[in-house]
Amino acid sequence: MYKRLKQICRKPAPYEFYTAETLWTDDHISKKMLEFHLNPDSEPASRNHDFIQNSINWIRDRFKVGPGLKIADFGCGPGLYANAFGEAGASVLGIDFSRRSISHARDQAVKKGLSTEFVQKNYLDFSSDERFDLITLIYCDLCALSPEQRRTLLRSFHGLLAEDGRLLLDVFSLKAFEGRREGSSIEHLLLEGFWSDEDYYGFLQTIKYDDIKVVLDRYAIIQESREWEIYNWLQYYPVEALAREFHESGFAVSEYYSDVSGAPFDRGSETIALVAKKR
């Protein structure tokens, strides 16, 4: 027990372990993630639905979403944004790792008579000969990737964008990093049974890496038959570092906002949204 606790509490090197795909491929966890997505008041997987509707309305207006516009929605989840863009008449492709979420998105498109297309795939491996007028990556997905994964994804975006296309995404800000606190806790059925439909105890440890503005939420799930861990890494950005990362990947940031509903940029906001184009 002592050795196991010592192992659980050890501070790993940044991105030493990476387990993100479990959130999208495990049958029980993906079911819970979809429930979060579809709960209008829930925030863990998608923002609350009032915010999403305001965000959709702003994106439609800002980017003139309609017939003739080609959109790729990366990390589309159950299609809340992608199908809304399809309803506006745009040609839309949604990409997501979760079989369950993609199935829901397709079902909704069929029910609404939409031509929205969906691909179940790790978006880091996605490629296409299509060129898109708008690429979206919403709810701070970029922050969950390692530096090398971010470079890979931004290179992909650069190749997939039309010459006058735009990229819209959001990230967590330095203000949000300052609000995170280190700590640990153990709880029976941590997160109300989110991690398994069988009995378990969950150990949560939050670790901050101040020099690189990264936070790790590490979950150790202990069951009678097995023990397993989830590593949830999140990058937080000062706006200057964000601009530099995009510049190094061949982009110029043309606009900043506080969020993807178009709120004016404020350094006190916990998120930063940006619009970028190819340099």
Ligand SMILES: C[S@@+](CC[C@H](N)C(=O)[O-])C[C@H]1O[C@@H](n2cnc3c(N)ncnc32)[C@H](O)[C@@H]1O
Contents of the next structure:
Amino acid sequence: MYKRLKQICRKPAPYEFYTAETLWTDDHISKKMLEFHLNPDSEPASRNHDFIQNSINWIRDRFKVGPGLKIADFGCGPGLYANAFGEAGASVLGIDFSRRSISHARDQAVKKGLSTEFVQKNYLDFSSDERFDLITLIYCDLCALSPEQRRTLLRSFHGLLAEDGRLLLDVFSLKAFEGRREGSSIEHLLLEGFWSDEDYYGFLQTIKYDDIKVVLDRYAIIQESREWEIYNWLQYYPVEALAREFHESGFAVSEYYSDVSGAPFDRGSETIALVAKKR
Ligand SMILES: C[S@@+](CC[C@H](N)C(=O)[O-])C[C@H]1O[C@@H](n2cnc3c(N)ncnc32)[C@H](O)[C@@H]1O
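Return the structure block for the form predicted in complex with the named molecule; the form predicted alone was the one displayed.
The complete assembly is shown below, putting the previous chain first.
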């Protein structure tokens, strides 16, 4: 027990493990995630639906979403944004590795008679000959990637964007990092059965990496038949570091906001949204 706990509590090197695929595509967890996405008030998977509606309205106006505009929505989930852009007449491709979310998104598109297309794929491996006028990556997905993965994704966005295309995404700010606390807890059926439909104990440990502004939420799920772990890394950004990272990947940031509903930029906000274009 002592040895196992010592092993579980070890502080891993930043980004030592990448488990996002299990977090989003495991059969049981993805069912729970879809419930979260579709619950208008819950925020673990998508933001609350009032926010999303404001965000869609703002994006529609700001980027003139309509016929003739080609959009790629990375990490589209069940298509809450992608299908709304489709309803506005844009030509939209949603990319996500969750089979369950993609299937829901496609069903909704068919029900609404939309031509929105969806691809079930790890977006780090996505490539296409198409060029997009707008690429979106919404709900701080960039923050869950390692620096190397972020470089890969930004390089891919650069290639996929039309010459005068725009990239819109959001990230967690330094303000949000300051609000995070280290700690650990163990709970029977942690998060009310979120992790498995079988009996389990869930051990959550939150570790801060102050020098690089990264937080790890590590979940160890302990069951009779197996023990497994989910590593949820989050990068928090000072606005200057964000500008640097995008510059190094061939982008110029043209606009900053507090969130993807176009709220004016404020250093006190927990998120930062940006619009970038090719340099
Ligand atoms: C936080 S949710 C946001 C969903 C959507 N953008 C929204 O705001 O409603 C992140 C989404 O990204 C997807 N995702 C995360 N990493 C991915 C990857 N490497 N490749 C493809 N999809 C990924 C997840 O399956 C999930 O649907």
